[in-house]
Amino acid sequence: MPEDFIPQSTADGSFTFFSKEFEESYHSQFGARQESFQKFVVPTRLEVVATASKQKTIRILDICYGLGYNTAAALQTIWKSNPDCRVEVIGLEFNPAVPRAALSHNLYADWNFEYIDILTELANTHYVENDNLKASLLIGDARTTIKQLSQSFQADAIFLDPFSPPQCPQLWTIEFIALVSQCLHSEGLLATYSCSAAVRTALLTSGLIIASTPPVGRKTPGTVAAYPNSLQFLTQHPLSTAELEHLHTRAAIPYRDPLLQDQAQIILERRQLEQRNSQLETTSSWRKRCLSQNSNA
């Protein structure tokens, strides 16, 4: 299905696109720009890492590069804190027309963004390198391109930003997230906007520990993950009692894609069957219990 890439305004004045293929916007309607900073850059503590960095290279894995907002927010934050910091970025993107469309529609006009030439070169040639940056864009199914990195790239920050699990389950499965976790440095942080119990289960199964990130423009939080004993993780918000209980309901049954090649509908149906056969508490029962406990508190 061809995409029209018609800019849509969000509440913070920035713009996004709507995907016909996935039937979702690329960003929250509460604010595309603020989402990139508050859901991804802040939880991965890039400003702190850049400020503390002397000669260290900061490595970023941007999964579902899209319009390039998350990478742009990261570069802006890092170089504002430490102009001499070297950054390596690898972006995974299925549709190379998306970042080009963002630039052709001048969607960075109100960002005060100093590095538009970098984003332009990256969108057009998929590679940029200068004294303090090495960036590449890997085009294709992320389930395939991630395999090029799992043994060779250790990211200080991973942005996990696909379309929602019901619309794009193939990038939220236990198998895919296991490969993603292999790309995370022992002191790195992974951030995603999702608080799905199924996604959190996949992160935990990959050997990571998780916490909530503050809600941004919506009621639900995001998630940040790290390896156990990560010093970077100490400042994160622990899961609430309700969130911990949610991980023991049918909602926490993960998406599975054993060969990393199934279509979305097959992955969804596989999980639905597992949920129907599960003895775990239903999500509706858990939600009613939480509401009852809150009303009696």
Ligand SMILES: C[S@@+](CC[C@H](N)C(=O)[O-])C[C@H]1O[C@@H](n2cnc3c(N)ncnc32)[C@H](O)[C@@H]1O
The other form holds:
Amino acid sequence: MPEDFIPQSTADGSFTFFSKEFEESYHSQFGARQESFQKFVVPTRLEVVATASKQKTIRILDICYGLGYNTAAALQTIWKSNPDCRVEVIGLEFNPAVPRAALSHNLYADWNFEYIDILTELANTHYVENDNLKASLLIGDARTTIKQLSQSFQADAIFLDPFSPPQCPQLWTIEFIALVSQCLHSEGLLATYSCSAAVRTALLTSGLIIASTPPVGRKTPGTVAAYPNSLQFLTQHPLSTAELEHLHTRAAIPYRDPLLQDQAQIILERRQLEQRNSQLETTSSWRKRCLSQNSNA
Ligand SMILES: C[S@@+](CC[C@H](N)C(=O)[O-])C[C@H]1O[C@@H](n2cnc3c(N)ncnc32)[C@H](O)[C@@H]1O
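Having seen the form predicted on its own, could you give me the form predicted in complex with the named molecule?
Full complex below, order starting with the chain above.
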């Protein structure tokens, strides 16, 4: 289905697109630009890392590059803190028309963004290199392109930003997230806007520990993940009791895609079957139990 890329405004004045194929916006209606900073760049502590690293290279894996907002927010944050910092970015994106459309619609006009030439070259040639940047865009299904990276690219920050699990389950499965976790440096941080129990289970199953990121605009938090030796970066927002309990209901049954090639519908049906056969409490009965406990308290 061809996408027509009509800019839609969001609450912070920045623009996004709506995908007809995935029946979903590329960003939250509460603010596309705000989401990039607050859900991805702030939780991965890039400002602190950039300030602390005098010579070091910061490596970023931007999964579902899309309009490029998360990479743009990261570059702006890092070079504002430390203009000499060297950055390596790898973006994974299925549809190369998306970043080009963001630029042709001038969607960075009110970002006060100094690096538009970089994003333009990246969108057009999928590669940019200069004294303090090396950026590549790997075009294709991220389930395949990520295999080029496993172990060879150790990211200080991973942005995990697919469409939502019901619309794009293939990029939230146990198997895909296991490959993603192999690209995370032992002291790196992974951020996603999702607080889905199934996604959190996949992160935990990959050997990561998780915390919440504060809700921005909407009610729900996001998630930040790291290897256990980076626990100190996750202590600010531990999971609440309700979030921990949620991980013991059927909602926490993860998406599975054993060969990393199934279509969305197959992955959704596989999970529904596993949920039906599960001994775990249903999420609706857990919610009712919580409500009645709270009203009796
Ligand atoms: C929610 S949008 C990402 C928004 C983006 N991070 C930004 O800041 O603009 C999801 C993106 O995932 C891409 N996508 C969908 N399925 C994919 C797949 N299997 N592999 C790689 N990218 C995919 C879509 O083309 C879309 O650009």
